[in-house]
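Given as structure tokens, the chain that follows is alone and in the form predicted on its own.
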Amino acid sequence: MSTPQLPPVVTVKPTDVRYPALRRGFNQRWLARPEYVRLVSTPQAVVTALSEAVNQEPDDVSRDRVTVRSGGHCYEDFVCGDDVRVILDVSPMCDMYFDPALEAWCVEAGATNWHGYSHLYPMSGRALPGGSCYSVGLGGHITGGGYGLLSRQAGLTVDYLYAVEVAVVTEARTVELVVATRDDPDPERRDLWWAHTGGGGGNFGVVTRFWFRDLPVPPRKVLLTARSWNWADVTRESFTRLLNAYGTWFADHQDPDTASGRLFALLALNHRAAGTINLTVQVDAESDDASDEGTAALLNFLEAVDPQSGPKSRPMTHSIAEHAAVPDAWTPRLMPWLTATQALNGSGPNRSGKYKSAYVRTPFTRPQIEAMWGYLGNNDQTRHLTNKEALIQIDSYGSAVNTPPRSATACPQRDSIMKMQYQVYWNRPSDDDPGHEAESLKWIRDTYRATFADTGGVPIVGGNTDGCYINYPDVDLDDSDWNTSGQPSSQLYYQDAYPRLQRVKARWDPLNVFRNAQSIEPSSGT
């Protein structure tokens, strides 16, 4: 018997059973009102749908927008806005396989980290350096540079990203089909590549299949701990040596080479109202011997943030918003490094939620950690705060990110030694009803204002930070009522490389269809 085949395209409409779950991603803060969403499963299929898409008239011309989700994770109404007339929907496309033509694994834009994880790494004993979050799409992630728990020891996805294929929107309105690789000899074609190593999603085209060549070996084996402190224990002065140790420590050990620069950390300072605050290590190692080198730089690193003299430690038995809590881990467990993964892998429950981010080039100043102490629960503004659903993420970054030379990928931040990613959710009770946005706004905008009040309310590029992630976008930092730095989102997300990206988004996108809020202006002039 053959096995069914997907039909290659799928429209979604308003009457359709199926249109209430597809008009929204995964963030339920968003609800778009398009047309139709198309689901589509090859390459020639999305060419047809893009093509069909820019040569129809809209029913309302103020919903003009074409727009393309592969995982549905997008943090503001870039996908699922007001202004969407269509969705091009590529989850289906979501195979992974090594094509002998191209000497890489090709990996279709649909996938996810999941897809990654459970399918690329049995088959080829190797893995995208991605995130932890299971259900994100590859063809978001990938495109803003992709980082995880491997990333101090194997750097950023896109350094492993040899090919991207695009369905590009001419001048004329046609729809082609590019393959652009990193050794190019069409320039243009080199440069659509570069711009899809961190010049975020929905900028250039819709992208399809990405090759990658040389990637990772993961470890054989990782120790992981999870840990949590009450709040209730935690004094300002415990906090503050907590963030010191923690900033410190990753500033100290930025060598890829030895098992303290591979080792990754993601502290969860949850708001007072969760009751904890978390942690989570992971390094490799072979065997849970204080001899072995993994083991004792886990060890060494517990001892700086964890020590006797603070604070009592407990098991983890609280989840970290998109992570689920590891109870069983305060003693250090040596497992398979796919086993670990399996165990950090989540993504919560689909709800509405906002986010910001920072790129940390040194240890916390001493007003950055007043303004996280007293935001987190702590002062007469947030002590009244209820929602157990709002955080500051702390993961530590740097060591093999900062190998490659900045001109190489479309990531400028190469130097920092700590990612922030500020976080609150709530959930939505109906269509009509947002639930508690309100309140979970000015949290999470006074929070952040407060942490970079010395530059203008956001994390500059320069001193001690080095601007934002693209895959956190933020419309707030173009609102002079949050950003009064002077510099940009443009300038925040991408520095020095915003105008090659002007140059690509003029060539490759003329009439600038994939566009947002904070999408790539192209260059005049071009």
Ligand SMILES: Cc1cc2nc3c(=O)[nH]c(=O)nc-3n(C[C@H](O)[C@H](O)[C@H](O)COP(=O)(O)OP(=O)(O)OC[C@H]3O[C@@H](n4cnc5c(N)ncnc54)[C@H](O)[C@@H]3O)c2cc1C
Given for the second form:
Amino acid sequence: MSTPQLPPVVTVKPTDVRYPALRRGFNQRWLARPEYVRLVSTPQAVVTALSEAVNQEPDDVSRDRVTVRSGGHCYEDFVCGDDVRVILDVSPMCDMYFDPALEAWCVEAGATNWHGYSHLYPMSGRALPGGSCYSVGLGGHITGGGYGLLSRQAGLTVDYLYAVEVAVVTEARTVELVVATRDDPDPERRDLWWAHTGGGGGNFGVVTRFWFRDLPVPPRKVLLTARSWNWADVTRESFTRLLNAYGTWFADHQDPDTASGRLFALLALNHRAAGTINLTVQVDAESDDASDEGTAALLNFLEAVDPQSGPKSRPMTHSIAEHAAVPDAWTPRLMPWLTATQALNGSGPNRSGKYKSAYVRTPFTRPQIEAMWGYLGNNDQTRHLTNKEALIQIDSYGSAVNTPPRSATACPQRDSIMKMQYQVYWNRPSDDDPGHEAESLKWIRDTYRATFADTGGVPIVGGNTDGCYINYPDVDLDDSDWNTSGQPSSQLYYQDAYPRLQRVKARWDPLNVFRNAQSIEPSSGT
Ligand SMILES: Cc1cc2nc3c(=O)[nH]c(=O)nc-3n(C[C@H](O)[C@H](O)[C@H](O)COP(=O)(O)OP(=O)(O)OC[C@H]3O[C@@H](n4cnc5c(N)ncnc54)[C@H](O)[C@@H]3O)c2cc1C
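Alternate state requested, the form predicted together with this ligand (shown: the form predicted on its own):
After this comes the whole thing, all chains and molecules, with the earlier chain placed first.
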């Protein structure tokens, strides 16, 4: 009996019933009108499909971009823009297995975070230290750096990347499948590997497979707590105290060999309209006894950010943005690591969204805290807003992330202690709901600009900030209305890694097939 297999290629054209679903990704803000979407299930099928796509004459020359999709979670229109002719979708390639030839775990590029947690972990006892949102695709996630709740103890996903397989387009418009490894004897292939450790997806070719060595072993058990403060109880003074305590605690706990250095927290500063500020914390622990190192670290953290003298925290009863609520975890709950990961697992509803990011190296400055306080519904510009899904999320960062040298990967931000993500969501306009896109965009842009008012409206490289995260792309960074810092997005995302990325781009994508509004510009010389 033969093994059942997926067809290597499936082509979905505008008349196909699947087309309306497949011409969009997770962010409902972006709708492409491609000539076709092609689903590919083997590396060889990617070669054939890519070769065909780059050698076809477009029906419409204004729509001639070929894009690649894995999980479809891109924040900007890099995959589903109006100028897209073909979408190559690698999501059918989602296997994970040990590859004895490379002595590494192979992860196919169409797999998601959830495949990592539900397949790779049970099979190997290892995990990618990536994001908690189940539906995020690894094709985009890993190429941009990929981090999550395990990152303070284990670093970034790319810190374990040993090899990558990429379908690239040559100057002669032929397609080659290249395997590039960390220790590749060929320096150009080694550079191609390096560019995939944070250079961002959609820049060099179609990644078909990743290989990882020495992946971390997640903790046996973790303690998880989820708490909320009612906005009605929060004063300017207690808000300031919370942000100071949060930043100071992480500045003081940066050693991954200690439980405090491994503790990970997500602070969701929701707009006042949402009713609450939310906090989720996870730390590895063997028991919930105060003598346990993890438990002691968690209690110490909670004493700092949720003191008896502050506003009374309560169980977190409703989800905000992408994270599920864990209503029964005000009292820290001990559970297996995978169970905790499942408890937090969520991606939020499908709707339109806009995002911005910032790496933060030291506790927030007073003007930064004042700006956040104001724009979360406490100033005249934002008091009237009713959107419950507008927030500034502050993730803990650093510790093991800050261990590798800056140039070891294409993720140069290696001394931050927090990572911020500004988010706002709205529904696509319909007869029942006007959607509030303009109001939402204004809120997030004004809030971000106000927070970083002292540095040209963006978290510049230098001072207490260290630029932005390519996996949270934001085209406003290249708009002089919103960025007057003199640092373009290439500097904010890549810093001094950018010239090398440009050389890799020129070598491996000489025709600039893989491009978007913020893709790497090929260098002119070699
Ligand atoms: C709900 C949600 C939660 C998130 N949580 C986290 C988090 O916890 N941590 C974190 O680090 N990030 C997080 N992110 C950001 C996420 O890492 C990025 O959005 C990532 O790029 C998504 O990858 P994707 O494959 O799903 O998206 P896609 O839209 O498919 O791709 C994103 C980019 O990568 C390119 N790309 C995709 N596949 C390939 C491929 N096979 N070869 C070459 N290029 C490719 C695309 O062309 C595009 O430019 C989150 C995003 C969302 C929407």
